[in-house]
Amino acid sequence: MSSNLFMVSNALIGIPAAAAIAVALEPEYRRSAIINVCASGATFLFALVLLIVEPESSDYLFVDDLNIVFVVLSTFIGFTTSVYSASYIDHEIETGRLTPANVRFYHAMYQSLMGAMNLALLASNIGLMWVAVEVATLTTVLMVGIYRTPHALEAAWKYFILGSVGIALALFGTILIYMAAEPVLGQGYDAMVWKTLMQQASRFDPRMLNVAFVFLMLGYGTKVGLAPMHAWLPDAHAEGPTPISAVLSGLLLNVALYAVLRFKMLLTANAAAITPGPLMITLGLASLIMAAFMLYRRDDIKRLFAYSSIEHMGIIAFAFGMGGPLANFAGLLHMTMHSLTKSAIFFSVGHIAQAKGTQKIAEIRGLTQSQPALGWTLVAGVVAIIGLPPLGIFMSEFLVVSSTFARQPLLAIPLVFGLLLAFGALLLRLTGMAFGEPSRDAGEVKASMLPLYAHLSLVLLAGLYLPSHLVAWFQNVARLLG
């Protein structure tokens, strides 16, 4: 392994690990928030180095254009969320919902989550990747239940149970991959290394690969939030701290998606194995249409956007299931735009809930008058997430629909139906919350708006202009995905 990769990868995993210990020992919660922000910012800067340094793989670390996309996106949103989190948590302390001890634990778990996600994205060993995803899941379970209310504990327990079922299925699928590789590569470490697996995948037993992918798709698909394994996600969003909602939608779902894409590449390399696309398309469409209908029945603002996350992960799974250069490019772009937009929406929603003293949609009215900054940023976020031009999600959804019409016109019918259904639901909810006679505020909120503005600005810029080097990068990743 090159010294450059060794230094960068150690920083991406080591900085969060060291910061987790530091904030756990820091008695003053404001200083722990500063450490959290600084550590997240430093991790993001090291992630940017991967765009410059020529990466080389090893037995323990695997770096290519695909996971660089995920690492850079994850560390950026991890950093902006830590900045937002500082003002959000400060309000929770002042209102007595959290104690300083709770906040130290929260910041320690936040950094543990960042380190675990980076390890999952960089791990060369499929077993190590599974362990890292499990650690990331457990840290978010603990943060979802941090308020210690009956509803929060119930949501955390539900997340733990369903997440454990999913991760158990993923473990079984991982074992089956090893069993398929073992007759060709022999017993031991080589049969679990991505680079070796990809080189020899054409020689593996296709029947074993087929069964393995079904378990892996269902297992990691639970973490992605795909229907029918999605039930943990709305509760986790509604009952946990809002920064964790931003991290779940913007980061953790993507990490599980990354695992699915890696195994999809493995199956694609074996001509005798099943095509993974139909299963991904089916789960993607089911998630999109189910979530679109459910949007009409939500009365909690965080649950509303949790179902929106399920909808968009369905679109992304559908795009990658379609495959091919254009659909894969659209899937990557949509994943990036969704992560930026949905985390920005949750930034706004978190402070709105604090200002109004409620998450009930019926009690949130006239935001553009009572809380203009938060109200109009929520409007901008919803306009972006429903795919109106000239914002980035319009571009990615247009490419998904175009590629579907070109290759499988009949599949475009349920796809467009789901998009229009979700469009109507979110627009309907937005009208009541943003306009009309304002509801009473519960108190003054000092909101950190810079992360929100940064995300929405990037989404707008992506809709207007994509730099040529970014297009070339995504095109190369799309070719890797097959």
The other form holds:
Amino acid sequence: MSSNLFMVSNALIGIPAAAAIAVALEPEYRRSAIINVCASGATFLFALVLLIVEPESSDYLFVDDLNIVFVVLSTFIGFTTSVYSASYIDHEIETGRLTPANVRFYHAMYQSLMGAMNLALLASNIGLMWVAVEVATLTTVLMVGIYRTPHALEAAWKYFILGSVGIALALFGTILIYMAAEPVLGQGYDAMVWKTLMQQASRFDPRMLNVAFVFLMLGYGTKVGLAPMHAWLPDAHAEGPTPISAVLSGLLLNVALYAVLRFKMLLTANAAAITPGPLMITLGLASLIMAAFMLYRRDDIKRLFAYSSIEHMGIIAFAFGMGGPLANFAGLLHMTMHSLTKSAIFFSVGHIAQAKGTQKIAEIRGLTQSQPALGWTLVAGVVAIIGLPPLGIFMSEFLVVSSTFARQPLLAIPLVFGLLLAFGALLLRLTGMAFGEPSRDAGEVKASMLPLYAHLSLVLLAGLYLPSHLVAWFQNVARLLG
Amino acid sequence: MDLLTIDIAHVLAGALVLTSFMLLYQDRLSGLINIYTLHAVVLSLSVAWQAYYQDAPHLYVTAGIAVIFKAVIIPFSLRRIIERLRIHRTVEVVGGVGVTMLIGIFLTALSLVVMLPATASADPLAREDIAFALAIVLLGLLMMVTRRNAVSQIIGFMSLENGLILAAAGAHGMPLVVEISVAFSILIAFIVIGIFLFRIRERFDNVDLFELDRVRGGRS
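Can I have the other form now, the form predicted together with the partner chain, not the form predicted on its own?
The next block holds the full complex; its first chain is the one shown before.
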């Protein structure tokens, strides 16, 4: 059984790695797009196998209920995004914004990113996880700068500098965790492996864990996009290719959040250490409210939804910071729903920007008339993201708010305030873009609607009915999170 | 463990902090690269001393990487870059050296105050090393925010990474994977930055980040 699993979890990293090399060698961009889709699809299928095979850990990789959630979600969105990316890239080549050589590089980086994210999620060792997050960061930096316009370079540079600083702080925290574990677990690998760390956490020096967590929270928190370390996020989303915006918002932010959650569990296991909750709650609320205000002043459509991602990561960090079975459940659900909805929104935004030839909100009007399919999916996506019933985010936000009211009524006030503020801003922008006299189209666009419909129908389904299996599974994970 | 061993380790780590301070106020790019070379040499001595003291041969490898890669290859290529870009004579305006130094002193004190009590249970050598390492990390960050020039920012970032390696070497028996990966990540990071520099050069004709600010225009 364990050898089965070993193969499966290796495949999750091996397939993207092999595919990255294959697309790097493939000069024809249409064929490399197909390889990209196939490899992402195969990775997703292997991730589904993890659900069936009994998880057991190997030396470097391990699988438990927590990281399966993240792996399945991230390989699924990786797959749908690769389908979307194929049509997006086609259009970019036709309009001459990208050359085939650029695309070859882009596909290689896309697969490297998928492999690095799976490695970060499955790594059983805190050092290995750090390396994987760093690799994922570097690949996205390269993709953000791919258009080579001054704005794209500036965004990539800012992302690179802030991302490196975050990752450096996270490494310092990782070293401190090792130093805290070393007197108990002895020198060597044992003091870096999640399993042994979790078992012995109660015997570590709490003061060292406290300091370590501050560094890890700030370091990985930079990658989650929590305020005030969020400055890289809107630029990177706005200037890179849209599939990458979808992957950044839908996946990479989650991977960084996963790292924070793991270390949170470690601190919770040590009674004498600080409770990590309040720190996460503060950063989460700050991100929510800051982003909600910023939403009002955006004039770029991708930047608008990037701020909305900061807002939602804030809500998710808040929910996990509250802790307890209900809030954790709500956080997990909200994370899943946000990933699906936000990547769907970016899918439609990408094609809209291609059709209109601009990202300026002021120059996009009357979408439901001029581009009915794209326009209405954007409406559906925004209705979902602002949390209207009956869609999935309504349910998860409702759970977050109600569990907060039950335990900390005072904290619910800023939370609801931020939610309403963001609600108003997005609705305001949406009416301008979707309705009214349509603005002129810049050109035809062959949109691939399938990934969009898939994501939105999943979100609708989750809002109407959650399968009991899924509920039981998430409840189990929520208990694990403590 | 005898006192001399600890003292030598502390002298080396302290020298690294001092070199970080020198980086803070150096305003010539070529001078900055020279001091960075010194920084790398002191780091490798410090790591080599840890290797000797902990009897951990793999740390000699880390020390070797530090010498060859950071004290030879990187300064060499940086020098070529600034010569190609014709900015090697540039004197950078570093606003308020006095204030920067005071902030630097404050950060060093802060890291001692935070780390020494937190690591009371660790052995004396490791705990002071990690306190110094944090100081170097913070000074690197400070340098990155006070400089406008891309090359100086890179040097700030690399001095920060040196601090991380000092911390990793000080942690007893930390697996080699981590150290090598750190070295590799610097390599990758450096290639990335190198590509960026040349692209920025293509677009702007110099690597001053003020230019990037200008491009940003009114956007926030």
